[in-house]
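Next up is one chain by itself, shown in structure tokens, the form predicted on its own.
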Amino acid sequence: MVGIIVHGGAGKIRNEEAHQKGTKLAAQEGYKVLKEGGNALDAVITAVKIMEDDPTFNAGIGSALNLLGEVEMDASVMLGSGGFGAVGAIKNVRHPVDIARKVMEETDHILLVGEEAGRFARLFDFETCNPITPEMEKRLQVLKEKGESMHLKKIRKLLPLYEPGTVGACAVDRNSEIAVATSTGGILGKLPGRVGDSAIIGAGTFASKWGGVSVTGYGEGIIKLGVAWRTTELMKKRKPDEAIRQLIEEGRKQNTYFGVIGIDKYGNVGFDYNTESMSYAYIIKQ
């Protein structure tokens, strides 16, 4: 059994057709890797990079802007066998998920952030780019106008109006290896230097021999709940949809809003959310 499930963010989706098209393409391209005998890590990286290149999503090109109008991106990858790598608040790269993978494969570290994460990317000649789009510049201006003095509590109340955040993918290959990748531009109007759940092991991304999970939503709440790790732990005895549902309900009770996708070692997938909507797509084959 091989399979992949992807998400394109949870929240108030502006263009459902574009989200459906983008997540479907990501799932198809990721599954193609699995079908041709590739591993789960290559599959999730392929899927996430498709969405990082699509300004429909809040990852890579088209990422949300911070309070100063800059893009600072977070991304991570994890294997069921235990490997993990992440970058936080990285700027001016095309594919943050590629740098997260390189951190996992080429260093003894787990997380690189800020300017030094960018330096690391340049060391390995990763493609640079300016991910800022006119659409996101307009959204930040509207947020500033509505947010008045831009107190963070006011920003949080306005978040559902502006952007689903984060993209992610979970896959299992023919060798029963599980991999997860997650990438995001973060919260629109965030303070410079803020790092969210997508770069934190056990929060936005986690994989074990039982299954893998990618999360999207309000990062601070996701970190506090340890959503990805706890969901994966539940997969030891429950199917992904049951495990995910439990964390979604817990989040709702604590006024924390997010969406979750997951896959287990048997190729079962699950997804749920307590936001207005979430875009996702999956392909599972014997």
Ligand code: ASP
Contents of the next structure:
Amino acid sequence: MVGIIVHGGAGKIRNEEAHQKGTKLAAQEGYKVLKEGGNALDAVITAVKIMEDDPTFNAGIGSALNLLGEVEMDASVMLGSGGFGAVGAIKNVRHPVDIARKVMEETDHILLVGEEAGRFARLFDFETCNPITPEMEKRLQVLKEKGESMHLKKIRKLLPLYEPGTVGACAVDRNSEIAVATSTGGILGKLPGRVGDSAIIGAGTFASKWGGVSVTGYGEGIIKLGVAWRTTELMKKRKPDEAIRQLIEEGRKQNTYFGVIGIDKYGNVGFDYNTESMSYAYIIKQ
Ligand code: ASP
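Could you give the coordinates for the form predicted in complex with this ligand, as opposed to the form predicted on its own above?
Full assembly next; the chain just shown is listed first.
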């Protein structure tokens, strides 16, 4: 059994068709890697890079802007066997998830942030790019014009109103290896230097030998609840959909908005959210 599940963010989806198309393509291309005998890590990286290139999603090109109108991206990857790598608040790279993988494979660390994460990317000649789109500039302008304070409490209230678009993928390959990747531009109007759950082990991304999880939504709440780690732990005894439901319920009770996707080593997938919507797609085959 091999399988992959991807998400394109949780919140209020304005452009449903584009979300469906983008997540479907990502799942198909990730699945192709698995079908051809590739490993789960290559599959999730392939899927996430497709969505980083698609301005529909808040990751890579089309990332949400911070308060200064800049893009600072977070991304992470994890293997069921324990490897983890992440970048936080990285600027001007095309595929943050590739740099996260490099951190996992080439360093003794798990997280590099800011300017130095960018320097690390340049050492390996990763493609640079300006991920700012006019659409995002417009949306930051609207946020500012609404006169809303940019303090996090206010953003928290506004979050369910904003179009989502963080991306993530979880896969299991023919050797029952699990891999997870997550990538985001973060929350629109965030303070410069803010790093969210998508770069934090156990928060936005986690994998164990039983299963793997990628999370999207209100990052600070996700970190406090340890959503990805706790959901994966529950998968030792429960199927992904049951495990995910428990954390979603807990989030709802605490007014913490997020969505979760997961896969276990048997190829069972799960997904749920307490936001208005979440885009996702999956393919599982014997
Ligand atoms: N979790 C992301 C963050 O807080 C945002 C999102 O998933 O939409 O950075």
